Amino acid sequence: MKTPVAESRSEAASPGPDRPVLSVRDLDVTFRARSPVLAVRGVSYDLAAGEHVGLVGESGSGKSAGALALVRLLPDYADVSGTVMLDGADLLRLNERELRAVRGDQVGIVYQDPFSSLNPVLTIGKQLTEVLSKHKGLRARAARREAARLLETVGVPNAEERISDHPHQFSGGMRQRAVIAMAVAPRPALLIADEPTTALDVTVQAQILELLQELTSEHGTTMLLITHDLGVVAGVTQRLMVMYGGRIVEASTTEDVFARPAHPYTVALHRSLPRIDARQERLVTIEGQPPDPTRPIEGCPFAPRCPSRIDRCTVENPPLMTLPTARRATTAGWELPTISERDGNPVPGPASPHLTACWNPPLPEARSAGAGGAG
């Protein structure tokens, strides 16, 4: 049986640089509770077909919130809104059924903590040829067999011999390669990866990103890199996006955001970053507190830990504009409905210019010496 995302596919045109594989437009998240909390506010952005991007942004920002609202595995206490559409079918209008077609076959996830992702009851064979047999529909034996080769694709010693533990006998590494493979199986058109590399020591780090990047490349897979650290995607992604309270605050390929960050808070992540050619006594951290995302934001969410911002940032969010709009952005006259009519409503893309929600971007020197411009 097709899913719903495989049926649009057969009707209409293989994804395309004008036709997206993710297509997010206007998400919301809020929790209900005694005061709502608002996770996520109008984020916006494309994924193109075999694309690797980066989402980064310190806790709090919204970044897993998010990436899980997109195939609906909050819980049920979040209301989400917007459009999410994976090759033609918005994945918050199908029912249940139709999403848990879609789910591990269209989508796949890699959690930040393997072991409460997989079942500890069930050994680990069991559980990716559960996955091979519903997604793939192979057979017992046939299962068992891809099983095994998937583990010793990813990187597991003794496969055939390992298949028949249990996940407490794996290490930290392991499972987390064992996550990957039950992820990857299907050969999903987009791959989440949700902080793969937390917990685990910098070697295995370096190990798992670099499993992540053969394996998408090899697939063809659109992979979105979830993380808070800017050295986990600097040699992984072709893209970044930044976030913070909740939005996005900066979108350019990876390249430009190292070389020429353009919002304040980027620059402050950049600042924070250990250094090896330079001698530091103390790592420098961003100070204040992110937003409390139980009260509006008025003005820009970074305004109230930015060291040179404005009167305007104060009063009014800023939009995301292409640089030379938000250069011109605290003249006269530069109100939002002019910046509306210049840039029209920038989405983050594989195709879309350096991207900035800043009244007033860091010039080149401002960034060398770590100072922002306006929040």
Contents of the next structure:
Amino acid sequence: MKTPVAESRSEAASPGPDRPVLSVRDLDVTFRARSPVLAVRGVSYDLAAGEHVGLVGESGSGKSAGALALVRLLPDYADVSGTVMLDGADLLRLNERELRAVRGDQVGIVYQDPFSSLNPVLTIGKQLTEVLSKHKGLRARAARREAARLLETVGVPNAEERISDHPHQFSGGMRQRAVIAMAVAPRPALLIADEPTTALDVTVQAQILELLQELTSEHGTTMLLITHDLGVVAGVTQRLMVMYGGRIVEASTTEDVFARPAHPYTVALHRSLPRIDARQERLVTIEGQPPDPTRPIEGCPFAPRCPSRIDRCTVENPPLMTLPTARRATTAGWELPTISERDGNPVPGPASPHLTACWNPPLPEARSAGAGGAG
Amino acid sequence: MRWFVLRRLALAPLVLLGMTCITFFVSQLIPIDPVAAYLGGRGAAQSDAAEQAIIDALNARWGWDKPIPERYWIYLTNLAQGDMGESSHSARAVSTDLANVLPPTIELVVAALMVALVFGIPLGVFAAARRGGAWDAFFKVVSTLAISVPVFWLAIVGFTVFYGRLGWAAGPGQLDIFTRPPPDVTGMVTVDSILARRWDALFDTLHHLAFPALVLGLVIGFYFARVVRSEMVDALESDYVRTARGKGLRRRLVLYRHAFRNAVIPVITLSGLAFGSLLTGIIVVERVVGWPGLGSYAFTAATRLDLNALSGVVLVISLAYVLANLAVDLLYTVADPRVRDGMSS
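Switching conditions: you have the form predicted on its own, so give me the form predicted together with its partner chain.
The complete assembly is shown below, putting the previous chain first.
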């Protein structure tokens, strides 16, 4: 039942894995309300075995909704459509019982706020052992021993004793360690970490990231790390997907996203980061507002705020392209196909006077010029 | 933990003292001569000299001719010796009367609470699990009706229909007049019947108990159900329930182990408050079905200006309140580990 996990992560850096662990196509998430909220609008991506992929974006960009929708953990008023293939099964079409076998077993989840994601009236041990008895069939004593071992593994001191503690007796970092222990206990194929460090002290954040890194690497677990903090994903992930307005606007290797951002939004995001090597009077902000999630978007979601906007941006959404593809395209004189976001079909890379990567893959030497965004 | 209980128990006499103060002075506001109220019609038939002797005796004992603060002091010193005075309508010591009327009331309260818990809590969970659905809407309508209907109306109409018309409910009292009562040990007929192995009496008294217990139990039960539902809805939308679902746990486990264990904490507090409505309900319901308990006694005492009896009733109710709140606090420590730790440290 469990997906065999590849030992090597050699292909991890490649943006389009050949045999993905998780394959998401056309994921839409809409929250029913008087004016429905279109949280995720047609997102497609693949995750390879053992790779660590970051999903970044500001609040409201749909990153958390998109991740929790994978295992249908959203409230009842969320409509989810598309396909989510994991181990040959479409998670969005499983019945409740089949889905329960996947949740917590093949897909582990680390939540944002360890102060609210643990049940206050149950002991840490109880909350750990219930995973073990559900998915590993361990009973009473054995489950307890395994729970203590797991707590030990995630770095909780005196695990044997602390297993009978309640969450309020744990610090924030310790709670998150316990949550991680619950998530990795059945050795899931996929670990979804939904802003795992946002609620924690800065000093603890690094420890938690290191722990996640360590545990997932050890077992070859694929990790989808969701964050609004570019600093968090920098050292942990091989690939990054940047979300804006419910869409993935850029997907590339972490290195490329940092060194050679292609989409104007990513570029703007970079510029808004405070820099340690420059004296700044004010932090740089992105002018304007994120798109209204209750309205359909025509064209590019970032167009109204984009310094490189051309007329075409307001009527047509530019194809999602990854930088390696873009580079390949440039060497072949704009002829090579790029991958469109919505259907994954190759479409010809169009030529235009627009200098950013949206419509025109930048020339390797013209990267910085493209990033500057002359429109 | 032990200190907490002891401290609370040590505070109880102070609370009771406060209650005596309030009831005493409020009863003094009633514009009647306490002597006349006490003697009522009994004094009139006597000769003047005899009447005067009785009045003098009463004044000597209760100081009814003295200023109010002094009267209060006399009342308190008598009370401290366990003397609550005599009831004018039963002509017995109030303490004796209370000892007689308490057991039937305890019987009724326990039965009503059992009814309320057994149907109210699962009903609230059921409605919360189907929130937004047709059953939930139906529950909302029915429970709103149930807690809005005055208890006296429900009791009178219910009794008329189920006893008077249909004959399903048993008649007034605790036992049928043809049933030989079991020997009086605890004053609670159900318990006494079991002790004496009098199964006919047990069956009969349960039949009598059923109607008042159901009326009270339904009203409180629907109140519980509404609180449980709203707390469950909150819990079901919480992050820890999402975590539990994310673990792939069965629906029942998520519902009862994760959501309910949290939802029940505020329910405990509110059941302490529900105790108040239970007491007012008891006065009405006992009166309607002729249940010889504290409620009937309080009703008679109030309508006949039996001030000694009334003060006694108020004291007993206050004590019950103190104990109920202590029980609530103790239950809290069982249900909520955060409170438990807060108290030990």
